[in-house]
Structure formats: C-alpha cells, structure tokens
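Taking the form predicted alone, here's one chain by itself in structure tokens.
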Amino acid sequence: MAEVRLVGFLCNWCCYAGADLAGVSRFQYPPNVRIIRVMCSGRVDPVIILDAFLYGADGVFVGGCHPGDCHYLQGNYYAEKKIEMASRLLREAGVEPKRLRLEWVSASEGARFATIIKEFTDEIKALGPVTFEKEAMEAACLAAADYRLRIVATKERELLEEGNKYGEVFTRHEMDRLLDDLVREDYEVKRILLRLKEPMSVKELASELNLRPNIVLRHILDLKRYELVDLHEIRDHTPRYIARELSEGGITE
C-alpha cells in the first residue's frame, strides 16, 4: 500500500486527551497522521480542511467531544455542519468525501482513538495519494469562505425545526437539496472567477468548465452586479470579461 499523509485536528478537551492516553498506554497506530491540537472541533473551518488537501494531505481527520459533552456546549454540532459542507465541496472538486472523517472520542478512549486512526489510515492507503486539478481545489477553498454557505450551514437546525423568517419549515430532503445547490453554484462561480484572471467570453468559459452557456452567463451577470467582474472588451461582437482582484491570500498568482 502507498504511503499517505494525514492531518488530524483534535479537540483539546477530549480527542487530544484521548490521543495522549493512547500514547501513554502504548496503543499502536500508524505514524502517518500529523496531529494539530485545537481548542474545539467547531473551530476547524472548512477552508482549513480544504487547504490541507490543497497543500498535500491525502486525508483529514477531525476529532471532537461526544454530543452533549462539548466544553463549549454546541461546538461539536457546528463541527458536524462544517464537515458536511467541506465534504460537499470536496465532491465538487473531484475528491472522494471519505478522505475526510469526523469522529467523537472522549479523553478516556485512548484505545478507540488508536483503532480509529488505524482504520482511517488503512482506508486512505487503499484509496492512494489524493489527486485533483489544482484550480478545482482552489475554487473549493474560495467557496468554503463564502458567507452564504456558512450562514445556511449554521442555521440548519433552526431551518429544520423552526423554519425561516416566513415560517417555512424545511424537510431533511429539502435542506440537503438546498445545500447541494448552494455549494454547486458557489463552486461554479469561484471556478469562473479563477478562469477570468485572463479575459474570456461566456462561450469560452462554458467550453472550458463544461457548463451550459446560460448558466455561465447567469453567473457572470451576478458577478458584474457585485462588481467582481468587469467587461474587458468586445471582440468580433463578443463580450469578454475579466475578474477584479481576488482578495483571498494564496489563491491569486
């Protein structure tokens, strides 16, 4: 099996203590994982997860407190929602969502921690080193930072139980469809923005990104309205557009 590189984000209060117990107890698990301690699993942002893949991780593990035991009350609930969002974006970028794993591990579960890491390492080794188009993952990273996706993800429980401001309560199926649509659309927008570092027409964008021209045009019009894209020139009666400077560090060249 191929050697793989894993990153583990562990909650300080539970999972990290469980990992420490595994070490003290000499429970064996593969050395492929590089552990990063965080104060709460809810602080592991989707952008951080996707950045880990962009910069070389073949798998990412997030460990937190069991539901009901979170040191910050609802941190692990938010962790779960963020992981779901990151998984959707990984799928859009062409990466297997199973490369991202969330588990609840208490401070007393050293043996369980070791078992989980061994299982996860074996799963990633079976998949092999991660492969993706660099621009696709960069677009996923940009989409992960979008405020709309963050708001919907954190408001999921409220929308399912209490409804929106119009009193409309969502079913689980409707919520999943809404999130899938939002993630897909925002991912498409970010791919368009990255391609528009150089002037391009709607037809050229549609061909290169394998999208329908009417979808690309709709996204372009939205981007123009938010002043993220400008009309660069009209060549042979065809408008060509260019993106304004992207603000997220590490994405633009």
The other form holds:
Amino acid sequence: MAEVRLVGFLCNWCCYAGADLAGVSRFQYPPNVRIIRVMCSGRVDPVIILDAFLYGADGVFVGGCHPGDCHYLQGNYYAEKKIEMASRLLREAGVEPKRLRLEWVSASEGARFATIIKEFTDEIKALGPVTFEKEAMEAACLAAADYRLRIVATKERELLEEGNKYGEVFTRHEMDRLLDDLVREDYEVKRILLRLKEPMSVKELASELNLRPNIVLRHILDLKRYELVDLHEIRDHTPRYIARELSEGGITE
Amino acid sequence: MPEEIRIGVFICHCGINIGGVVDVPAVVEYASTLPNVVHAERNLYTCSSEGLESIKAAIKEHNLNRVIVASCTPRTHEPLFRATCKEAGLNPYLFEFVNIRDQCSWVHLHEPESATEKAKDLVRMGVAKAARLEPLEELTSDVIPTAVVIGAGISGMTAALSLARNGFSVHLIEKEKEIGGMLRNLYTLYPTDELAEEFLEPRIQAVKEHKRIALHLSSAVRAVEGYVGKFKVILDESGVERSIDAGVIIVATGAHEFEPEGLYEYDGERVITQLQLEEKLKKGDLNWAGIKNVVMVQCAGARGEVVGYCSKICCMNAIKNAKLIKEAHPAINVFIAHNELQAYGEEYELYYRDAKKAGVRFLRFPLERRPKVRRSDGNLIVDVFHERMQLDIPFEADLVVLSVPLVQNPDATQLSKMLKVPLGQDKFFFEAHVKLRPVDFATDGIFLCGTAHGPKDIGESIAQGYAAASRATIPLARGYVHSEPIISSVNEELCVGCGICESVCPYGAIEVVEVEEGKKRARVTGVKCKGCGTCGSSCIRRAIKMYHFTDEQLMAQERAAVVTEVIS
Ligand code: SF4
Ligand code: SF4
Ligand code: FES
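Let's compare: the form predicted alone is above, so bring in the form predicted together with its partner chain.
Everything in the complex follows now, all chains and molecules, and the chain you saw is the first one.
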C-alpha cells in the first residue's frame, strides 16, 4: 500500500492530551500523521484544511473535545460545521470527503486516539495518494475564504437550533440542500474566476468546466455586478470576459 | 530591514525515551540544514539544569532569536523552556515546542526509521512556525478590591460576609425590599428542625452591621461592563441609577418555587405547595380541627412532567413537613406519595426513619402513573397507583401538598446575557466545570453560588457561598491578574463590522464598536480573550489574527508537514 501523508490538528485541551496519553501508555499507531497543536478545534479554518490538501496532504484529521467539554464551551460545535463545510468543498473539488475526519477525543482516551489514527491511516492508505486538479482545489480554497460560506458555516448552528428571525427553524434536510447548493455555486464561481485570468466566452467556460452554459452565464452576470469580472471584448458577436485582479480574501499569501 | 531570523534547535534524547528509537544525531544533522537554523545540538535531557544552561549559553553565543526544543510535550514542559528563554533575555513567545516523544518515539517503538523521518518532519514544521513567531507581552491588569454579590439570600449573604471579613468591600444587591431570600418564607429547617427565623436573624444582623458591606435593596442589575478586575455594574436602585466598580462578581440570585398552575387541581387553598404549607405553618393559620388526612405528592411538575430535572430538596422538605404535622397532631394521617426518595447520606436517612417512626406513611407510585387528584362532592381524592396490585388506590384528603421543583428566576436569562455567562439546559447558571471548577464561570472573575446554580438545600447553599467567596478572594487578594498574550486582534482595514466574531466569542472578548461616526469595527479586549481562535476561523473577511496561532504560522506548519522540500 502506498505511503500517505496525514496532517492532524488537535486541540490543546482534549485531543492533544489524549495523543500524549497514547504515548505515555505506549499505544502504537502508524507513523504517517503529523500533528499540529491548536488551542481549540474551533480555530481550524476550512481554508487551512483545504490548503493542506492543496499542498499534498492525503488526509486531514481534526480532533477536539467531546461535545459539552470544549475548554472554550462551544468551539467544537462551530468546528463541526466548519469541517462539514470543508468536506463539501472537497467533494466539489473531486476529493473523497472521507479524507477529512473530525473526531472528539478526551484527554483520557489515549487508546481511542491510537485506534482512530490507525483506522484513519488505513482508510487513507486504501484510498491511496490524493489526486485532484490543482485549479479545482484552488477554487475550493477561494470559496472557503470568501464571506458567503464563512457566514453560513458559522451561523448554521443557530439557524438549525433557533431558527431565522421569523422563528422558522430549518430542518437538517433543508439545511443540507441549501448548503449543497450554496457550496456548489460558490465553488463554480471561483472556478470561473480562476479561468478568467485569460479572456473567455461563456461557451468556452461551460465546455472547459463542464458546466451548463446558462449557469455559467448567470454566474458571469453576478460577477460583473460585483465588479469582479469585466467584459473584455466582443469577438464574432460573442462576448469574452476577463477577471479583475484578485484582491485579498483569496488564498492567503 | 526585518531582523535576521536565527533559530537554535535543541533535540532531546530524553535518556532512551527518544534516543532509544529516534536517531537523534541524524535529526540534529537534518535540523542544521533547515533555513534560518544557525545552531542545532542534542542533549541527554534538555530539561535538566545542564540542558537549560546550554540553551542559555547558545542563545548568547549564537545570538539566537528563536528557540526550538524537540522533546516531550508542551503540556508539561513549555513553561520551563519559556522561562529559560526569558532568563536569557529572549521573549518567551519566541520559543517553539516540538513533540517527538509522546507523539513520536513512544508510539512508534518498533519503527525506528519511520520515527526518525517523522521526527525530522516535525522539526521542519517547528522551524517553519518558529520563523514566523512574534514576541508577545503578557497582559497584566489591576483588580479593584471590591466585590459585587448579586442576590442576598443565604448563599449571597454568606459569600458577602466572608469577603467582607477578609477585608474587601462588598456591594450586596437584592431585588426585594429585604434580605434573607427564600429562607424568610420557611418555617423550620431539616435535619435540625430549628426555626428558620432563628437561624436567619443573626445572619441578617451580621450583614447589616458589617461596615464593609453596602446593601442595595429594591435593586436590579441593568448592565454589566468590563472584565475581571474592572467590572462596572449599573444598578437601578429604587428607580435611581447607580454605577459600581468592582473586581469580581458573584451570582447568587437564587431560584423560586414552580407554580403548578393547572396541575393536580392546584388551587392554593386545599391543594397547595410545600412553600405555601410552610407559610401556613409559620403563621399558624391552618384549621387542624378540620383536617384528618394530608397527602403530599412528590415530583409534581418535575422529572419530565413540566421540567426535566429532579429538584433534589423536595423529598427532604416533604419528610420534614410531614413529620412536623404528625408530631404535632398524631391523629392526622400524613401520606407522602413518591416515586424515588432522595434522603441521601446517613443523617438524612435517619431523619427519614424518624418520620416513619412518627407515623408518616410512604406510598410509592411509578413515574408513568403519577397520582391524580380529583374532587367528588366537595371532597378531595388522590388516586395513587399501586404497582404490585396494578390499581389506583383512592386516598381521601383534606389537604393536598404538592412538592414542586425549584425553577430558575425569569430574569436570569437577562442577567446571563449581561454577564455573558451561560445557562444550562435546565436554565440554571452553568459552572465552568462540574468537578474542577464548580463555583466558577468560564469567564474570569465571575463566580456562582446557591440555587441560581440548581436546587440546593441550606447547607449546600452556604457551602457554595463560602466556596465562591474563597475563589473570588484569589484575584482580590493578589491585586492583579495576568493573562496570556495568546489572543486575537482585528485588522480594522479588513473588518466590516459584521459582528460574526462577536456572536461566536464565549467570553464577550470581541465586540463591534463604533470607531468613528458611522464606522463599525470589531475590537478585542485582550484580558478577556482566552485565545480559542474561533472568531478567527469565523471572520467573514479573515480580518482576525490569532496571536501565536496565526493563519500564516499554521499554514507554514501544515505545508511543511506535507512538502518535504523546504519552503522558506
Ligand atoms: S467577523 Fe471579521 S469582519 Fe465581521 S466584525 Fe468580526 S472582525 Fe470584523
Ligand atoms: S479568540 Fe476566542 S476568546 Fe478570543 S476573542 Fe476570539 S472567540 Fe473570543
Ligand atoms: S478546546 Fe478542545 S475543542 Fe475546544
């Protein structure tokens, strides 16, 4: 089986402590994972997760405290929604969402930590090294960095639990559909933007990105309205568009 | 010109703990090839005094401005190495820990080669982060030696007296016209059977007479600002606004009895609550001549009927009142219909046996078939389901007493919002940790005691009052608070004032404020922030920088984890 590289983000108070305990107890697990300590799982930004994939991680693991145990009360609840968002974007970019895993591990669950890491490593080994189109993952990173998905990822919990301002509570099913649509749209928009570094027509974009032309057109019109895309020229009665310089809010650095 | 980055890497053998698995010299050699690394060495035990000395010496000799120790775990040893850096004149936040023992050599005992490769990777990740570390200064702020205690029931009074006797000024805030709380309505107390009034009076006197306690009666909290050490509590005191500065706040707002409106034929006359019974006993205005049978119903409205929880004190309370009636009027039949009986501990168990001895009768019903109260020809009948016989047994009653739960006061929600402290599922105030921090809130400087935290009897409320006071004494006595500089900060150029960050912060540490006319931006109050970073990963403009765990640092680590060729 192929060697795979895994990155783990563990919260300081529970999962990282659980990982230490696995060591103290000499529970053995495969050496593929590289651990990064964060104070809380709530810190783990989808952009960072997707960036790890972009740079070559075959799997990303996020470990936090059990629900109700987060040192900062609710960080892990927010983490859960953010990880879900990142999984959706992975799927759009053509990567198995299974490659991103979130688990709650307490400071006393050393054995469980070792088991989970072993399982996860085996699972990723079975999938093999990750493959994706670079531009697809870049689009996913851009979508994760943009305000729309960041708002929904943060507010999802509230909408599910407390409802919108009219007191209408979303069902899990409605929320899933809404999120799927939103994520897909944002992802498509970012793909278009990335392609439009060179001028292109709607038809060309549609065929290259394998999208329906009417969808591409709708995105282009939105992008124009937000002044992210300009009409470049009209050649043979066909308008061609070009993206403006990407400003901040893109992939960092 | 940015300062040249000079990293020193110290790799620990930890005896054979690391050195027995990982090829430490190979890791040292690898480390010295990494960008910005100007010195790499290995130590048998980096945490020994020799190891620490060699760190200090290397800082001087090689003019290091970043130090990495690759050894055990930051959870135990980071403070030590940070302190060492500080002694050598290096800002302690320019230190980075790499865990190659607990998370490497110990968990890959049989794969020394892979473990060595992993250790190299981990060191490379540490170097990537270290190069991006920034010096940070610890935050210190003064503590005003004054406490605000909200609620002057028995636990609030206990806390206030304890703090005042320790030499601190206390502002005791009470919404009623008098202090004493729930105890003022009680007749006797279990398990001593003493009169509540006699118990309470000297304590009220002590509070009133204490020169360091300022009483604020008929007062309600309107707003709370600030943070540990520097709170500002705005009061409405009989219609007059007042502002109090304090270093700590204790929440002792109590609870009240659930009103069983619409349940068990409750009418406040012949079907009453335990508290109403106590009032009648106290005033002596029950016509005992007309009463032959008293039936008490436990868990009325509790444990799934209206509220979900067990109010825990009602069993003992019912036993006390039943015993009292039975002892004063042996001819009266007193029944307690119950599901479970919480008479925990030896003392309470003996008290329960005394009640039985006195002739109180106990009837057990299953929770799915609670007693029913009905009226027939002006008589009250309580049907109690007998589980073994599988039938309802009717008991005639001249007086039905409902043991209803304590419930949170309706104004608690508002107070919890003002203080930014949470309420739990049952709407009671929620402590930071059930075992480790039972009277603290997660927010520094705010403490909790008494029934505001959940049903409790007098003894427990008093114990918590003392506990909260002693916890509050720590910052008060020390006079200052320290906090780690691992906090968030907002780039006001990027921030649009949307308030998402404010909505996720559990400590009220980040708030949107009007920075100038019509321009809103988020601001962080450093001492309040605990550095979780949730605001940063939520910010819609990625305008928040989480010190010591910045996006840049984390991404450098994550990239270094997967890209073997060095990226500087
Ligand atoms: S979430 Fe970001 S943009 Fe919104 S107010 Fe907070 S710092 Fe500003
Ligand atoms: S890092 Fe956490 S505690 Fe600090 S302001 Fe952000 S959300 Fe609040
Ligand atoms: S501290 Fe562990 S998940 Fe928040």
